[in-house]
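Read the single chain below, which is given as structure tokens and is the form predicted on its own.
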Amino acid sequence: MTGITISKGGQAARLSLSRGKALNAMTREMCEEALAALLAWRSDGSVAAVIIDHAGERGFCAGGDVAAVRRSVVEEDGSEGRAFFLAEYRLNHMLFSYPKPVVTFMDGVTMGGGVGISLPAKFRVATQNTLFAMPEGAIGLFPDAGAGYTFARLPGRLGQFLALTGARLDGAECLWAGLATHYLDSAAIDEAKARIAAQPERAEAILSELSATPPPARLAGNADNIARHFASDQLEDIVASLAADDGKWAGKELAAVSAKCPTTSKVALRLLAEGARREDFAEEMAREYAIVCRMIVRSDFAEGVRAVLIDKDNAPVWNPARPEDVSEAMLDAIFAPLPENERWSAFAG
């Protein structure tokens, strides 16, 4: 078993991740598995929409399996850790560009590869169980899967807020803050997902009339903050205006900020100010690959997940330790393509 179910049902195809004791965390197995069904779909004239989701009652994807990838790059060769990013990158890439709408239910955990898999989807469902982040910088990675395109667009500097503290969000701040496109109560989910089935080419109308009203989101309340704070693109201006602030939010986003890995807010950072001047989401896969290719391999990564989900210390030591002494060249050679014959390309097929 993969960890992903696929099914038919009415005029749908569906997707559920079944990977519940890992909190559905993708495996390259899992992705490649994805692929190949919504190219499948892609051509089926019985298929009129695509609905992703989870089974059994645990969260809806955690992320990519992490610790798998730093098992490639130490004990072996790194190339199943690149193959994995390969696949989950295609698969974020074919959501993205898929013809046929897809409706993804963030009924959960949704983290990491978990937003790669839900904000490339046309509709998408967050309820009173979402928990939405993108915590990779605790592990020196950057926030990827398409995260340089889509946190790139984002209002307010609310993109680089989330890829340099990893905060948390709810359903109704996923709404607010245009990640969610539509807020139902969960117990609706399941009536909500009989109906697209039955009448696809209604699916937005299904969830606009399902839909609950949700309780105020609390970061609304410190969007001037963020607006404020995070305004530069250099990781240094950003922790000068947290420390310059002597409010109780700032210091605790002050504090989040220094706990990340130095090399990857920078990379973030360059991402999303890139990003929001591209235009084709094919190149920006391609260049998150490149980046990612090189971050694994970096000792910050190993050590990252090391801190995390091996010791759970979660007392990292990065290298390098302070924002200053991250170099532009240094970011640049994470930055710089890939030999022609490593490249990224999209799904073939």
Contents of the next structure:
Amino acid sequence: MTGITISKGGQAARLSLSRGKALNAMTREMCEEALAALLAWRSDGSVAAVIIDHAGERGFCAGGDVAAVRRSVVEEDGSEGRAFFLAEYRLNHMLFSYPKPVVTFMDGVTMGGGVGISLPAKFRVATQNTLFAMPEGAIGLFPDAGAGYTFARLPGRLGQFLALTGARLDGAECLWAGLATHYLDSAAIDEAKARIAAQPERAEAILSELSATPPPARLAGNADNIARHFASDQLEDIVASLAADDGKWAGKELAAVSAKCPTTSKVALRLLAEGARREDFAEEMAREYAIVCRMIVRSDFAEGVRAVLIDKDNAPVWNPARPEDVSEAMLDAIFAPLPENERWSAFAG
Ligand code: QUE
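Could you output the structure for the form predicted together with 3,5,7,3',4'-pentahydroxyflavone, given that the previous block was the form predicted on its own?
Whole complex next, starting from this chain.
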């Protein structure tokens, strides 16, 4: 019982998240099993497409097993926490560079690490159950698992908005933003999988044929506000812009941004600014891995996981507490390359 079920049917192989009790939050074991399977299927002539989905009712994937990472850095030497992110980012990269089409069904909660195994896939299916977010600002981490690359490519400063507010998007909004490539009613998912397994070369056509008309994307109505208020790469500018707007939307988003870890938000803005210029996804993962090794040993991470997942008081005390106290020098130290022998590398089997 590793939390992931691996199977083959027709010409498709399938990774099914099945760690139900923790909303399929990814563990190192799950990432490593998925990597081994994907490596084998890469050269397996009987596999023409890969399907990623989840078993059970509760959702696709809540993220990574951050409670275990916290235990590793608080109670041990942190090596298990680093090993988790090494494997997770290898999985994100394997999916991004996979030579066969990958189809991910984001049918339910898709957050953090769940976003990380969704956005690198060629086809990303949203449904009426999709609840999508990068909520790392609530736990003092940062939008990772490739978000520094994929979010940097979203139009209209949407990536910065999602990173700084942790906003939750529904399936229609995911399709509108290009985070999802298709929108299906969840009742059509079984048929989509069966038809893709039978005719993997028609995966795109099958998803189009089974697509449903989504409801209007509410987020579209705020696109202008997002582009305007989140235009700067400086957190202080964004906060000031929202504070100067007395509208209801700006007030709500100001509260959301202000509740998040200021170091997380500054890391996110710098990462997205860099990521927009980056051409190589492997380079992105190496960058994020260096950052995550620094972020998980900061007190904000232990405090954020405590506040959200352990004590559940949702009252973290951030240190530094104010944006202006997070200096460029602190960010430089978080972004510095790792020593050669500690760096991220792609999975080689
Ligand atoms: C931010 C996060 C995560 C989060 C909450 C946040 C995250 C994560 C989980 C989570 C949720 C339910 C579980 C579990 C983990 O929550 O990454 O084991 O049962 O995995 O605000 O980044």
